[in-house]
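First, one chain by itself: the form predicted on its own, in structure tokens.
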Amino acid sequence: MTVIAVFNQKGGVGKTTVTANLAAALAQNGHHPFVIDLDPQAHLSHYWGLDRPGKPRHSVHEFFRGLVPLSDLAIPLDNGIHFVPSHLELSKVDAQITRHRDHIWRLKLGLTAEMLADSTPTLIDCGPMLGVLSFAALLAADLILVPVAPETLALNGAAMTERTLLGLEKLDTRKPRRYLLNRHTPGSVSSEAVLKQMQRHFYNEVLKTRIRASESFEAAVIGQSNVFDIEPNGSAAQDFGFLLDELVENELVTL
């Protein structure tokens, strides 16, 4: 099985978007997909309606202060997904780098220790900062998904996520690595202007699938749901049909 890091160190790129439907596909498509909120804004843990006031009985946060493992967290959902919520106080993490610098090598020993990257595909959303909770997504990741909107300062983010990545290459082995059109307009100047300088930048790490503009993914994040349930036949339902099976096909997931 393939874990799966969705990250840009650009916000407000769909990271959040991406990952929900991308787990919906996968649960479309008969399997169980394990999926951890690694952003201490909980943008996913709100998108499927598991934020709670004040400080929550279960979050992501125990498993790096080595309290809870990882499967002990998760939240099935109705449709197969099986979830690990987040909450702001994860952003401790971060703040505690000098003194548990093993924090960056605790995801991907947890998902090995628990055999969860061999029984079921694995998706991060990672939040925008580049930090320890990053560095830990990207370390225990097979492949990093990197969204990219129709704009410059998301094009931006990308090219310095690729030095990112580049610098963990000191630490770890090369990962596979794919860019994401997200929000795509077909034909608009920005839409066009973005994929020209992808393909330039990343050459063949730009994947062929682009996710076009939808009004299904915010009436999605109203109903806490995902783009299959709420317009089966639509556009955005397809792409990620699309983006699924050109992950799978080019070997990047295992299934």
Ligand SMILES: Nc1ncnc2c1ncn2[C@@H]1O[C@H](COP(=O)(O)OP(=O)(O)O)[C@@H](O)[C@H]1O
Contents of the next structure:
Amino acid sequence: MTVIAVFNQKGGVGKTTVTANLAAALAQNGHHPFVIDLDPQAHLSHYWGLDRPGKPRHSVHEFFRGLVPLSDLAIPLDNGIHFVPSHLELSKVDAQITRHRDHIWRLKLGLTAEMLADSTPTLIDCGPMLGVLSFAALLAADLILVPVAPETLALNGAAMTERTLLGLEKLDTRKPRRYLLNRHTPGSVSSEAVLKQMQRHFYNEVLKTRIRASESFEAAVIGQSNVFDIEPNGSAAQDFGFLLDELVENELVTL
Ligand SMILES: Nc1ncnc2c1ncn2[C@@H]1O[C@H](COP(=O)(O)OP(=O)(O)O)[C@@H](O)[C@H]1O
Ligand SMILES: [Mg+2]
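Swap state to the form predicted in complex with the ligand from the form predicted on its own:
To see the whole picture, the full complex is given below, headed by that same chain.
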């Protein structure tokens, strides 16, 4: 089983979209992925209708406070996903870096102690801030998945992310990481240019799968759903099927 951190220091590149729909792809295939929203802005929790502004007690913040195990915080969703929501309170963990220095290992320890990492694929949706929370996700991960959007400055975000990952190697062994072009429009100048730059910088760490731009992603957010329910035969569902296949075939994800 594999812990996947979906990470990029740039916002709006598709981290939450990739987490939500890769989890849905796993669920489609009969798995019961464990999904953690580690962004204090709680976009994924909002997306799945599970943000509870007044209730920090039911969020991953309680785990970081050392009060509740992750498995007790997980909410079972209809499609078999187990989801640990986030809460704005979680930003306190990032804000008080010195006080919470030991928190960077907490997620790895928790996933191991609760034997979650052994029993079920786990996905972590990271926020764009580089603080305790992102480090905790990266240290807990077996695979780091970096979505990249086809924009002029996209490579800046990816290069910044690469530097962060290099820094991480002082604390832990080098983790496999894969860069995923998202919001791809085949043949468009920006998509093809960014893809070329990605391949030049990251070589075989660029996934062959590309997630094409599709309205289904927005429709899925509006419907608190996923692209497999919205349009099972559409390009978005197809691309997430390809993504899961590529990760499994290359033994980046074991099921
Ligand atoms: N492949 C795609 N095609 C169309 N829209 C997309 C695609 N991927 C993401 N989006 C949209 O882009 C916006 C930002 O994506 P999001 O996953 O929230 O990024 P992040 O988590 O990195 O901030 C969302 O409105 C999402 O629906
Ligand atoms: Mg997000």
